[in-house]
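In structure tokens, one chain follows: the form predicted on its own.
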Amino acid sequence: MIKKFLRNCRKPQGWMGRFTVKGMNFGHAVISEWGLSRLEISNDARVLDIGCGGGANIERLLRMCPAGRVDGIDYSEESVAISRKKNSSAIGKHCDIRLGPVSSLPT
């Protein structure tokens, strides 16, 4: 079971996975608010972020650049459809949220 879950932290599946997402939205939330409080974004930036888990910090990009643009990638299928959800009202607008690996980003 402990197996089954750590892997789930890497690539989240299932209702475990589904779990674990929400999981880590939720414990990070302190420590992501304190790192992205000590980054400069200017309110039109363009940002990607890069195994977005959740949702949750693209839900904070959002936030800090409304006039700008947030996108995320991850190779999770639950990860990717709830961070499309959580993020539904910016998707199409001011967000894309895309299922893939890192390594087919186009250079």
Ligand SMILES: C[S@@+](CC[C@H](N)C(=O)[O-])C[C@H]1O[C@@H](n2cnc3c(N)ncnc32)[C@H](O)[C@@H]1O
The other form holds:
Amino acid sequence: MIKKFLRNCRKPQGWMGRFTVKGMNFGHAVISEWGLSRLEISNDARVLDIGCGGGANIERLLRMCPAGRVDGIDYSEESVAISRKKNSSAIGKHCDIRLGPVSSLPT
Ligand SMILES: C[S@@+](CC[C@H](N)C(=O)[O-])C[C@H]1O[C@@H](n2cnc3c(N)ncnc32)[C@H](O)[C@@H]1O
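Having seen the form predicted on its own, the form predicted in complex with the named molecule:
Okay, now the whole complex, with that chain kicking things off.
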């Protein structure tokens, strides 16, 4: 069970993957907000969140760059689905979230 959980942290899959991704959105909030608060980022910046998980950081970055765009990529179908849902109002405008490995970024 612990091995399965750890595998899901690396690549969330199935029901446990969905649970893990939602847990990461919640559990990483404090450290993510601290990390992002250290960035000097212009409001029209273009940002790519690699391994975007459940999309909570994309949501934060979209607030930080209202005149820019924030895209995400993740190789987990569960992560991409949750991330797209979380950022649905920005998708197609200032945001695109793609499924795939970071080793072959789409052009
Ligand atoms: C530990 S989670 C972190 C998620 C998010 N960045 C956060 O801070 O909450 C790692 C995420 O990176 C993704 N990931 C890991 N290796 C990847 C790779 N080579 N290409 C694309 N996504 C990857 C996983 O699917 C997972 O959703």
